[in-house]
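In the block that follows, a single chain appears as structure tokens, in the form predicted on its own.
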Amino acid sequence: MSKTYPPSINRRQLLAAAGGVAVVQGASGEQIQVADSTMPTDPTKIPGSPATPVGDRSPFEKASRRVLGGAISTTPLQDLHGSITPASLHFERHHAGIPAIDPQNYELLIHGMVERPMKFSLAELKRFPATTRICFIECSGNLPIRANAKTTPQSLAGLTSQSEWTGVSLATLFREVGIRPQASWFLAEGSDAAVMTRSIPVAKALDDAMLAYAQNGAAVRPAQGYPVRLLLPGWEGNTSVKWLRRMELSDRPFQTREETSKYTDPLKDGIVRQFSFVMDARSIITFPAYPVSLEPGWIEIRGLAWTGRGHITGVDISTDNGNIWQPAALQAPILPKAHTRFRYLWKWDGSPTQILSRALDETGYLQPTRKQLEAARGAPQGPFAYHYNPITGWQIEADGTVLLAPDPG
């Protein structure tokens, strides 16, 4: 005789459990199988989930960013491999929420100091040759001043993730438009509710600039500006304008809101350092970190290095709290204004010690220490400090526990 099953079980459900695992719900709706720690299973022995239109992330995989207020959100670094940031993970910061914008409503306007005022559909966009890169993004202000000792990566310098970007140059649109001889800055302008705001120089459009309207091979995800949003490899975050639906050419910088009441950078003696757009050379090291556990043996630090200026030719590592200094090795590719990976072999023997990173660039920029930092430019101010980079480390303590180091001398 044929036994009946309850209506709310089916054949694929049963044949799971039976297998020693559970079916769960996936983030998109689909049904995932997983496995059961209180049985035996074999994965061979039942069939798998079938295909979904927008695949999930295994069920054991817990990286996740860090959300901040509502307005930011922080890349786990300690997480990633490679030097691509899947585009669920790249950092956010917005000013006022993500707005949702119909791709068959969006118009660019550029105008001023122009031959022929225009403006772009996204469909237009898209017609002219396309060119990719891949790049950082970093928030200027990409470092918490009074960090505690337990302190992760991501919670460090989380605000730096890296993606492909795929758009149209935007020195083949100046062209378009015919940019008049004495036009030297831009306005960039977003479809934001804060109506963010940057004053851009026209060299840095003829260099390197683009509309980008794709990320990581799809399009630009909502938090990084769809459908369209300004990308200035190198520079700080900010100028990237998200949402882009407005172009200003002229012959001077705007000095909007943005640019005066923030994004600018206190010094010593009163003096305040406007326009610092390019983001310096930079290290971190995501392993060993916070909230790791160590054992005595052969470890590789790892981590990430990046800067605004071009390529990185080094990364020095110190396993003594900056005594001695040895170059890791740098793992390819190594592109220009792009996060680079490193990698340092390394014996530890159990006794308590700091390990430390410092990245070189093409230019011979050295990253520096904190007091470096302030001796040249006073001390920061707030909460956060805007371009503040200095080398940072972990204290790894006798019992394996590693932590955020204080600063080197």
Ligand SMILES: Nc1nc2c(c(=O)[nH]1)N[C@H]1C(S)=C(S)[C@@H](COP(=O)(O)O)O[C@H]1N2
Given for the second form:
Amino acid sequence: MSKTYPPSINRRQLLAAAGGVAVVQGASGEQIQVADSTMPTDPTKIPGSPATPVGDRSPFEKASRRVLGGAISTTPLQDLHGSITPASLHFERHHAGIPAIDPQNYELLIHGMVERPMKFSLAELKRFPATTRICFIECSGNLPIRANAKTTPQSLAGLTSQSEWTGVSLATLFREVGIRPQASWFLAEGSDAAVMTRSIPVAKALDDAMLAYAQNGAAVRPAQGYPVRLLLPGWEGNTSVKWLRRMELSDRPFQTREETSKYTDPLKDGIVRQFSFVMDARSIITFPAYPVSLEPGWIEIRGLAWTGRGHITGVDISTDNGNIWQPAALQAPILPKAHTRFRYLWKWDGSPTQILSRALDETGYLQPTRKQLEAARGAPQGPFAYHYNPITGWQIEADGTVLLAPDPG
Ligand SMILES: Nc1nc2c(c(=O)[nH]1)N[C@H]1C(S)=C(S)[C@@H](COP(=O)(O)O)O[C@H]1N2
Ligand SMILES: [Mo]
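Switching from the form predicted on its own: structure of the form predicted in complex with the named molecule?
Shown next: the complete complex, the earlier chain at its head.
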């Protein structure tokens, strides 16, 4: 379904309205009186529906995840505002389905190189001092390489979502069990049928890792790891093990399937990168994007930028195929390891062009072009690539059609 922007009569052009008649400004500045279809309808005298224990969205709202083959669903980035992803639209990635876990029977074991191996119930975890933070989770495979021109932001980058997570910091739990000085890695194991396991450096645990039992103020959703998931802010989604059942401390990584046969990145000359945990800076313009179609005039270019290394410090926009770059405005609060919304006001004159965005983070890392990325890492292999974050953008045709930009160099 394609929508046209800007709409022919918009709020800005509405000068006055009274008694069902509105005065609007015509294309050449003249004032026109029209029957006012832009005014709200009269308040009804018929009482509306009653209060309910759990709310639903308006039946007119259609934003939805796109389900790909049952094990993946993507967030409709183009339909969201602000920076929080509603839990019901958080992307999903599970290797063997969503297990049904009764929180009454939930137990977490921490053992290995610790003074006091311990099991924690959910209620015990909730008794520890709580911590809350907003951050994104992004799958490291968040870019279909063979995307065609009719690709939406959701298809291009819908494997990233953001929540406010609440739980207990891993440092607190590791103090409780008394991790030994030699313990430098730990295994995180899920209780799903995939028994997802990853080795994580203890340094990350002591830095900012947490066990999350709440998402956007409510219990973590089943798809996101109910009742408890590991949360490693800024690191590839795969390491945030869901339905967490066990953590084992060790003095070395465990070399699990998910870090040997998968989640490694081929580099040039047959070398493979392992334990590439941190997500690099990336940005995406979510409006305008396929499938909207534009009319010449003022347009607010909107999108999201994020980096696993800390704060986004800038987003540059080019509206001329990458020749000139101008800074976009960033929406506060700008949080570390979090989706940051950007906006850029642009007057489209009707000529075909490409609009592009590139993110800059606090370490000075600038989102690379595809050529720069491939010069450093080699071309991606297979239909998906991990940690593949080149500059992307949108091609705007003379008739206002918006398509994925073929290759913004
Ligand atoms: N136990 C378990 N944890 C898991 C997975 C899984 O299949 N099983 N998938 C991982 C992958 S690949 C990603 S990208 C994130 C996705 O988190 P989400 O589904 O909450 O978006 O969870 C990770 N944690
Ligand atoms: Mo993933």
